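Next up: a single chain in structure tokens, the form predicted on its own.
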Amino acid sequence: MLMPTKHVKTENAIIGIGADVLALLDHDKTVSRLFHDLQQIRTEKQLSTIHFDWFLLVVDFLFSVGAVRFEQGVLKKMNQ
């Protein structure tokens, strides 16, 4: 479920949601604010909402590849 497959659409794969998360991180945000913004964007795009545990897997993935950093209670996008 990391990558899209025949049965997992890009918008539901971790890498696809990760791209949306990175696009939303135009400035530092708390985890809950980022989750709320992601849910709002997905609703506007008429995509299914995601569970918070799936969102945390996405954030973990982005952290493990060095795309985000958690510092002083907020998520920061790296290489800004």
Contents of the next structure:
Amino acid sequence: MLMPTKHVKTENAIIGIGADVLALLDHDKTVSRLFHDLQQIRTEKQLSTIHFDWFLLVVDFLFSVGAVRFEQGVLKKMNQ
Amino acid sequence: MIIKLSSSLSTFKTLEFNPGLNILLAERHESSGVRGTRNGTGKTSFIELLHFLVAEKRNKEDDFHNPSLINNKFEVIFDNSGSQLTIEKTAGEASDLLLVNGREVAAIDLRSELSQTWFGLNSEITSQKYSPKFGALLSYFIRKERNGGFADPVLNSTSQKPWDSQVCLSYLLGFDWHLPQKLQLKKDEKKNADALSSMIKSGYLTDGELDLKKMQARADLLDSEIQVKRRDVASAKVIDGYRSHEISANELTAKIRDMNEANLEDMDLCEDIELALVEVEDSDISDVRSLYEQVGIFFPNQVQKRFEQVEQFHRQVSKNRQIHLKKELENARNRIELRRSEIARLQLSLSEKLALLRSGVAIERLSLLQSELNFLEVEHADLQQQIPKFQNVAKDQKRLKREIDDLVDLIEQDVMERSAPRKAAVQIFAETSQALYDDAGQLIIGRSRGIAGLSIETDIAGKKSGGKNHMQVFCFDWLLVEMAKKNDRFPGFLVHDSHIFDGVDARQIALALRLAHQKCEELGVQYIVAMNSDDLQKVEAELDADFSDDFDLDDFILKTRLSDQPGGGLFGVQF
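Show the other one: the form predicted in complex with the partner chain, since we just had the form predicted on its own.
Starting with the chain above, the whole complex follows.
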């Protein structure tokens, strides 16, 4: 789930998507906006869209390693 | 009789006439040369002048409206069995002035007076169609060469209609003139029926036959169409600004359509959000635990949060997403609701507009309806009028043909049964012609071969020449004088232009003049004849050689003579 495996490609593994999400958080965004932007770049890259519960695990992962925080309804990168 | 002809024109040669034979002489002068003719002496103008003085209609083109004669008074004195009638007429630019016995009268009144005194025609007769008329009767006693009056004895001019000749001659000779009159009326009717019939044939036709059924069917169809149209017109309510109502109804329809489309989009959105909400609910907290364990395995040094913290974060984010989605959902649903109520409102006003548009018409539409209705009504009325006519036309044609045939038979019977005038006419003509040519000429009165009606034919002995033809006219005219006198339908005079003797041998002219003199004495009538001087000389030579009686032409030549010298003509002026 976290790491790519024989059956899960990098672009679908949480760590892979996490990289995309961090890249999208160039400024703080609401959860829905961030989810929307992610779906959009995946569509542009001709990747399948992902379910929200999978996205939520990606954000959970980023939080657990201290990469993002959630404040007053918006997600922020830690170093911002 | 004619007593005197004069004019206010100083150069005019006043002519005075006597009872009986009068010869108006036109002299030819040596100085006029071989090519000189006597044209311009005024013999013909003399005839024209007599017609002008009693004419009813004003003809601005005649000689008397010519610049050299206009505004000059011309005068004639007639004697009607002892009472004198003076007619003075002045041709003017704008109107002619007519004085009778010094009183100004209308030409039409003079004419009705002369109709009565000369021809015994009262207004009851002259007002009828195809009755004997003054002008036509007078033109037999004063024939005009210009109109071809000497071409055929029975015609007073080449343009005289056969019916006119028949009516006039029947009247003068004492036959029933009502028969040719009636015949002509029937012929008119027949002509109308024939015209109608040919109209039918070019119109409502089925295999060359008149199709009344077709016409009736069309009329019936029109009848119901007209009723529908009439109802439409009567119920039509004209709406002011119909066009703008129409436009706003279209705009409303477009708005409603746009809103419905927007609602469909929003309903799709709601469905999507509901699915997303399900996805949020699907996120299981157990997955968070297994993720946390994996992070601890792969990045043991990077884990900065305790599991409880991650779990709390998970719930917060999930809730945030849920709240957001729900808000979106609510917004979309609100928009749909708002639009629905707006659509309902628009639909109400649209249906009002549509009801209004349905209830009435635009003014242009009404006038279109009206004109369609008019068109139908005209055709209908036309048919209603024509159908009965067409039903009868075939019958009418047959009836009229029968009636025309009957009338021609009646004309024949009339002539046969009135043996006295018929025999008298035949006898007079025979005697008159015999006096000129030794052999008696023939006058044949009877029915025509076809449906022309009364036929009067003349034939006299002698060679086939213009002269013989003129002598037929001469004999016929004297027959008319005698018969008309008997029937009290004679003006008292007969006037002949010199053309009556054109191409006639001097011997026959001499005989004709002697005969005329005898007839004048016998009947107490006046005969005025114009002659050329060279004809006269030849005639006198004939008379000196052949006749031993004391008939001397010099006794009858008018004092006033016309000549072809300048100023020698009747008017003394050239024009």
